[in-house]
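First, one chain by itself in C-alpha cells, the form predicted on its own.
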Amino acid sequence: MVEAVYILCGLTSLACTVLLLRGYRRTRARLLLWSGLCFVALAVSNVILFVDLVLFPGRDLAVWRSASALVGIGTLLYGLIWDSA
C-alpha cells in the first residue's frame, strides 16, 4: 500500500509538471515556467523517494532527495524574486 502512495505522488508531480509547462508553452507566462521547473525537481525527488524506500531500502538516499527538492524550491524562488519584474 505504501508503494502505491509513493507512485501516486510521483505521478501527481509529473502531471503538474506537464500541465504547467504546457500552460507556459501556450501563454508564455514566466511564472508557469518556473513553477513547471520546480515540479520537475519535485517529481525527481518523489522518484528518488520510491527508489530509496522501496527498491533499495538498505541505502540512504535522503541527501539526494533533499538536494533535488532544494533545487526545485530554489528554482521557484528565483523565478518569484528575480524574474517577476
Given for the second form:
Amino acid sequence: MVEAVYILCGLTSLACTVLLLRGYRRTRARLLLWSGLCFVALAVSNVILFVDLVLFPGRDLAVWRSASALVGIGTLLYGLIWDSA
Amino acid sequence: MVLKAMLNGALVMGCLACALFFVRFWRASRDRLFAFFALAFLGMGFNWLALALLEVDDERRHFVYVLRLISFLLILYAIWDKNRVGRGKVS
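Since the one above is the form predicted on its own, can you give the form predicted in complex with the partner chain too?
Below is the whole assembly, all chains and molecules, this chain first.
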C-alpha cells in the first residue's frame, strides 16, 4: 500500500513533467518551462524516495530527496520572480 | 538532522511563496489553472511541513505522502482542465 503511494507519486510527477514541457513546446509560455523544470526535479526526488524507502531501506537518502526537491522549487521561484512577472 | 530540518523548512517556504505567486496570477487573470496550481503548491508545502514535524519512525508518515500525491493529481487535473477549456474555445 505504502509502496503504491510512492510509485504513484513518482508516476504523477513524471506525467506533470511531460505535460508541462509539452505545453511549453506548443505555446512557448515561459511559465510552463519553469514549472516543467521544477517537476523534473520533483520527479527525481520521488524516484530517490522510492529507492531510499523501498529498494534500500537501510540507507538514509533524506537529504538528497529534499535537496533535489529544493532545486526544483528554487528553479520555479527563480522563474516566477525574474521571468514571468 | 539540522540540515534535513533546514532543507524541509526551505521547501515549505518555497512552496508557500510559489503558491502566493500563483494566487496573484489567478487574481489578475481569473484563470482557474493558476488557482489549481496555488492549491497544489499549498498542499506540497503542508506535505514538507508535516514531514519536518513528524518523527522518522512515526507510522502516520506514510499518509503524508498521500497529500503529495493529491497535489500532483491537482496539477494533472489543472492541465487537463485547461486543455479542455482551450479546445472548447477553438471549436
